[in-house]
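Taking the form predicted on its own, here's one chain by itself in structure tokens.
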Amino acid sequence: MKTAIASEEVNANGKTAATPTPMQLNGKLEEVRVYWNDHIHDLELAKNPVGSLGFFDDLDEYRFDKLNYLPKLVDFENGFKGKKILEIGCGVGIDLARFAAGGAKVTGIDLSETAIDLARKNFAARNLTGNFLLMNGEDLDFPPDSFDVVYVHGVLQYTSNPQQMAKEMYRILKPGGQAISMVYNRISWLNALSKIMKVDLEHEDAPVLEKYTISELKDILKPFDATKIVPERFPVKSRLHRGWKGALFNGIFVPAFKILPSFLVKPLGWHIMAFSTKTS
């Protein structure tokens, strides 16, 4: 049974198409959802009140601050125009508010309410045009053939079945269309350091949070034809952790990882990037 519930259409104006009702899941995808309800990513790093455009602003400075290497694999800004994107775990609408600044036509879809709300408040302060939808993406309600790039950043490993999800993702997609993925490395240097240091990672309390290997998701991205794989996301200092423990991240980790070989660390990455594509 599919389970989108009403579609969230945001215009320049701010202007809404309906309202959604909340979804019917079992399991662990309910747990997900309230989960993911009562929690709002990087939110303790904003300054300004939930819902500003201060605050996006703080959320989308911080991000790619984190994560600088985005905007190298991923053209936000220019390669995106024209095309039908849809980024399944959109949160609060971050990147997909630069896919569509960029001209892309866009939908995000969510379990999380406060998220789907959060992410069209993005957009009516940004003047940009979206589609927001509460829906499964392990059961998504498109036909076939429906879009030219799925976009899917750090949610197949919150998600309870992700091979499942890919079947959806590669579905949906269309012919010469691609996906666009990103999981944790367990294999990772911050994986690693996050036990020898006992500081948790963010999320670390989800109801799913699953780490992999690149070979595990290259076995879980299967259904495409092609798939390019891209370690990333390299130590930067950290704003979230304070006391010796921040001080020495800081202060020495990051300086002493940088000048590591190359080929030794990259590899390590915490994320794991992946460009999938669906020929027929």
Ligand SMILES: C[S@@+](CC[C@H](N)C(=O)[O-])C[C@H]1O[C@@H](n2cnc3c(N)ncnc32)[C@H](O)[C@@H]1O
The other form holds:
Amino acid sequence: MKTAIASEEVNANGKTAATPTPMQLNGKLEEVRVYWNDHIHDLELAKNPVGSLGFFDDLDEYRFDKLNYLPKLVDFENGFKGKKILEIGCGVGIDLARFAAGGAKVTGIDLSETAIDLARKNFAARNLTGNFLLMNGEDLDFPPDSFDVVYVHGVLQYTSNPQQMAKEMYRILKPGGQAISMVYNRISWLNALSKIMKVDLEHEDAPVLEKYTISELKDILKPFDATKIVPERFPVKSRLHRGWKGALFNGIFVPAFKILPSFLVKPLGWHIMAFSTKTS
Ligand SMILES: C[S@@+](CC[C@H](N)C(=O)[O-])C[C@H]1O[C@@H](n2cnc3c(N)ncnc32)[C@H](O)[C@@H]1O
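Here we have the form predicted on its own; I need the corresponding form predicted together with this ligand.
Full complex below, order starting with the chain above.
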């Protein structure tokens, strides 16, 4: 199916300039697009109206409380000044806004119109400049060697062909560039706990949701010259789950997990972060 869609650049005044971009989606990716048009990641945690500055602040605050390790691994504030960054599957642009605030030149792409629309609103509300496009991350409309960094957080596991996305990530990176990815760890405390407690994980109803082992992720990222794996995301108190299951999790599980030796729990992090390089 060929869909005519619009790409827009938003500047600090929220001014936009539209240009049509063609996007070709197979059946499964069309289902992915439809799903993510209806689901905003972490929406249920926001207290302020969708699209307001307060809404984006709510999402940012929740995200960086839950992913408290992320700014230590990815130095949004100081590590990417002047770098050209592409985020594939940018969602509403929470991380991309942090890169932009740190002085990076950012582009966000997503299949979902809802995501791109909200990402533009996020940037306008924060007086930030970014380029946002509706685009398929498995078929990027950029020439080779275009970006210093490609950031793909929580996306390879939701797309129909992650191997194809990885090839595209490699192609559009400049020599010397870096890809930062995150997928869910199948052999992790959270996956095990959700099965034992019979509690669904977020977006378990998405048309595509794969959990990977560390070696499976390395295999997906094999176009790259080198990849460093960092398992992360260990239990923090949940704001989502209530009742006895929430109380057990927050009162017993989280404190008990903290006293386990780190060499035992480290490989069991729910998020597998990967830092990959393209040397030539
Ligand atoms: C769980 S959300 C992650 C959003 C954001 N990266 C984050 O970490 O919060 C997954 C996003 O990936 C997007 N996505 C999935 N497959 C894609 C593809 N092939 N091309 C572009 N975006 C895709 C979805 O539309 C959705 O916005």
